[in-house]
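In structure tokens, the next block holds one chain alone, the form predicted on its own.
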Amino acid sequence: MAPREYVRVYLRLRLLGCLILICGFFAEASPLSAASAGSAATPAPADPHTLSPSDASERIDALRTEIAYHDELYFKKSTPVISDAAYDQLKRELVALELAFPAAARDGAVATEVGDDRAGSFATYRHRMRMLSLNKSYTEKELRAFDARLMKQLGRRELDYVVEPKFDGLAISVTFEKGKLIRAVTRGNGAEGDDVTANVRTISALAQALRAANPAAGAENSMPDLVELRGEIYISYSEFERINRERESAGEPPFSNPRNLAAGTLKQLDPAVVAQRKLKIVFYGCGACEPAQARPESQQALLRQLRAWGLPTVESPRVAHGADAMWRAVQAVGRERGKYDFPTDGAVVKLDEVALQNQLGVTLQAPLWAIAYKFSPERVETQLRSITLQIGRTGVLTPVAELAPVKLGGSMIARASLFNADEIMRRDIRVGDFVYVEKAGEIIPVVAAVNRARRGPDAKPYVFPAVCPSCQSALAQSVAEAAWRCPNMNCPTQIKRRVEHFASAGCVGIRGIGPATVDKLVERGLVKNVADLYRLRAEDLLSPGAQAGKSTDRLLTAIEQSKRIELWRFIDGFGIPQVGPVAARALARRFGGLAELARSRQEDFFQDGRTAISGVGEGPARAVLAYFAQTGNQEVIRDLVALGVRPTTSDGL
């Protein structure tokens, strides 16, 4: 046999071996059960053995399109609509097909590319050392196969691992030079990411300078000249719940999970907006380090060094000797994650010794010495009885699944998020379907998939209404967002939500003005805007034939007292898009009064092409100008002033 023929046979055998391994992986270690694989967005993997080259080419193109769509939602918009497991299934199928049909792949394999989180609105910066992702596993068998591969490659009988919770946030690289924080960059495409230094500096727990190494505290090396520290930006469950309570009180849809909120917050253009949401950071890895000998010699030593430098890091990591101990440690993380105040979707297993890590090396996507084990989210099946629409104070219509009540995560679930109209149509979710419900980020119930095997003949595609169910105005959808809006500012439901927001404890704080009271006042035509609250009389608050009592007097007193609260609370209460408490305080300090704010002009906000008010970015500034450009909003301000509203200039800090 000629030498070239030997090479061709060898390469074919290697390809066949890879294909058999991957196909066996699908058959024996699929991340989704047969039931959960019925997602409308994720068809069952195609078997490479049954496809012709033309069919394979078509399937590869379809998978690339689907993966690109989900990459855009996850990395760019922070609004994923399928689980990580379903996404990984798509990537694994693409790997198998690209290996089996290299000619059909045409443009070269893309299944192993790292996602790209660059937003296009930040300066980018190139990592000194490529920033990687992690390979994932979903079964004990896969974890043990990982251990077996490492032992074989390293010629060891047993290995030491460090097992850490897998934080579910946005990966970040923070560079320190001579101990000083100089730059924070997102992973981006692995080679370069967005420079978000100004936003990361708002994190209160992040030291702006490393504490000098203290040998007594367990530090094993001195301060390096330069070090890239790798970690995660996240939002705690308690902060996530606080923000969602505020949004719900304002009639706005809640964020679906902490990861999306953290990622979206970090990509805000105004650091002041970032500061009002209490982001957190944790460090657990190291990129470039100069001089090289300053790098800790093990993962355990790195975590000790991070702590000695005064940086937040993994608390109580588990050290495991051998595969059995490693699996027990992963299970322990799974049992305890319900006690964590941070979002975690798995455990990360890392080979402890850095010298052995270097022997194994890395790919363009992930290190070969670490792996993530992803916990399966709790999932239940129930029937979708109807779809209702919630109307927020800005007119956004949010579809909600009304479910046959079912127990999930220790609580009864009767409603779940359906994201938006486009997702209902794209995933072909129908009233009457049996659906799988999960808790996104273990907080918000969402419809994760449809069990099409149980779809009955009466299940009909949902038709999103063309008009607002509250006021019958024609709905509008902007090019920039998927949400449908009611453009009618006089829509009764929008008025209710705006008045509720204005009177809520976080804004003007009028005790006694709750949802039920607001509904009655709006329905009776007594309140059409927030100024009308200050026109109310005792008889307006009573049912026919009822006598005024202490509760009526208390409410009228509360309304009167609210005329003299802090100005920023009024500004926040108006519900101007993108203007929260931080921007409201900045506006109050700058303008000092309602009338002065209402008369603001573009030159008050922008000078030499830059924003002129600290704490008010370009988006909020333009939103304020657009808000007061509307005649109706100007009239409300004039009415408030005429009715004796005189907010104080104290910013409440």
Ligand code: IVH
The other form holds:
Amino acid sequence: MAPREYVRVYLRLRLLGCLILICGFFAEASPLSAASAGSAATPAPADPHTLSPSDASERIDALRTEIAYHDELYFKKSTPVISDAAYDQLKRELVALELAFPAAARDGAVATEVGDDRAGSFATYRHRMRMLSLNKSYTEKELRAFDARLMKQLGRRELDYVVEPKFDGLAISVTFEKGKLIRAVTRGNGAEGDDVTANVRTISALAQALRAANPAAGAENSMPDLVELRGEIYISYSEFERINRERESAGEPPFSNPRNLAAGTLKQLDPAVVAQRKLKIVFYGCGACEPAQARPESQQALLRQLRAWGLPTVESPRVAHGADAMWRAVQAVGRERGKYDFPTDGAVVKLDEVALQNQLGVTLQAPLWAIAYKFSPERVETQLRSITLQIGRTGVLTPVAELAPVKLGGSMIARASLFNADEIMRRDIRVGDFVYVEKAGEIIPVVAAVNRARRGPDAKPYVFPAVCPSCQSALAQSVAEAAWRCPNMNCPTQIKRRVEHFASAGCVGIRGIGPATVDKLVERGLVKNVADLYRLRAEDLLSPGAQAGKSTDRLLTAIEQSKRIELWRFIDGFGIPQVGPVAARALARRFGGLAELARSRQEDFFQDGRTAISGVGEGPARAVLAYFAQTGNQEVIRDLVALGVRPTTSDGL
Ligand code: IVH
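What would the structure be for the form predicted together with the named molecule, given that what you showed me was the form predicted on its own?
Below, the chain from earlier opens the complete complex, with every other chain and molecule after it.
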């Protein structure tokens, strides 16, 4: 977007904010200024007309700090805590202020950078041609202004565009030399990124060499000496759901959206772990190309060439002649995106002809010949009735927003994750507040912002409890995680969650033991760990005064039968942090028995500083060692064996 357009967009937003103010609301009442409402450090957007240069400079600094914080969460940790729309709004305000106050903006305008996804754990590689981001638009008017600017600058009366879905994943540059895949690098800071070649090679649909023959054209494909092909790595919705089910069974918090999962996966150090999560790739662009004449002369030709080389590319690009057709094509992507199995958050409009693209050029951040149109996420307002704490089986306490039920994206929403205590404080979310709820990545409901205008006078800042609501142990906060934990392994709620998980169908699968039975057994002190299940007698399963019947017999039989099921199910059932069914299968194959696994040592997992068991990354390996370093867990294994548990070693694959 041209600088002046940014200012115009900004002023339009301000005008809307003022109108809302006049109507008796604060600007924060508007979902448009949700980002501000969502952050304690960010009051309502500042009006450049009323700001003094020193206020502007202060506001610019605050916005940069805020954006850097969210960049860190998004790019490095893949755990964003605000919606993309809220983040975009922060950036737009910063751009507007930087343009209005160039002197105040001084050095290092973050708004003109593309972020930085380098993780620090990979070798880095310098792109031959910079990897850019895209300017964004949110309204039809902004898209038409883009077209008008291009026509004016190029002196044309009508232009051809290609409209594609905007894939919501991680940008990647894959280099082919004489047709052979030699390197895959993330965008990084635009100039250099992480070399993730080994991980990208695990993507099954990605050919390791470009196809030489082009049957469609009845000829050979052109084969550049070197070409950097640009695209996106993503995870399909179906794979996202499968992996989250696995995470849940490993006691890990679910990934909040497919984009974070794709990013987190691509940055894994063990390619075997990456291979287990079915990443996908799509190509839509071209960076450096040698010789230059080998570069296709239009976006349409590039997409055809990518397909002819045998690479996954945009399935159904829309070609649009002029602004009306371009806007219709963008709307069509918006209508159809519900049917895609890949996550998309917008459409990308690209000028078709490369010669014209070159006339327009690029800025440090984005090409001037393309623009992204972002679809606005559906958002509803509802009241936060209370904040409850969910205790996981590893003791982590996750605050959950209990909401007045409300319909969002076709389903009723009554709960949303609040991530962690720090996030509640930082955003000053209070019980009784009216909040805006969105679906992150179209799936998981999140509290996107607070409507402070509707805050009652008695609303009190939320105070995170100092003790576990279940066992009253003092909570401990781990510096690395920002999560509060109940450190008491014997906390009854943790025991219940661990036993429930162990007995669940995905793990050992004891039919007839549901949460209600587990609650009773733990509350009566009959079950303190999973081995105790195998000590249960008929009388333990009866309510006082009741007679043993068929259901008691069935339950005892189910417990007995579970002694002979696959080993990996037990390993999964222990709920070792980061160990889900996939790692459990790999561990079962490697160790073959409960006692052998319990005796495992550092050197079984790591050799020459690398992980030694395919499918068990560094995190799970350390978690297994830490788990069996606890004498209580060793005792449980000894008891299981003594009670006749003899898992089989077929891994059920
Ligand atoms: S073209 C030089 N086309 O969106 C322009 N980008 O928010 C390069 N993206 O950095 C980008 N789908 O990672 C292009 N069909 C598409 C895209 C796409 C997703 C990503 C890309 C870009 C980001 C900007």
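Small disclaimer: the values here were computed from a predicted structure and weren't measured. Rigid core (definition): largest C-alpha set, two forms, superposition within 1.5 Å. Positions refer to the first chain, counted from 1.
Relative to the superposed core, residue 324 shifts its CA atom by less than 2 Å between these two forms.
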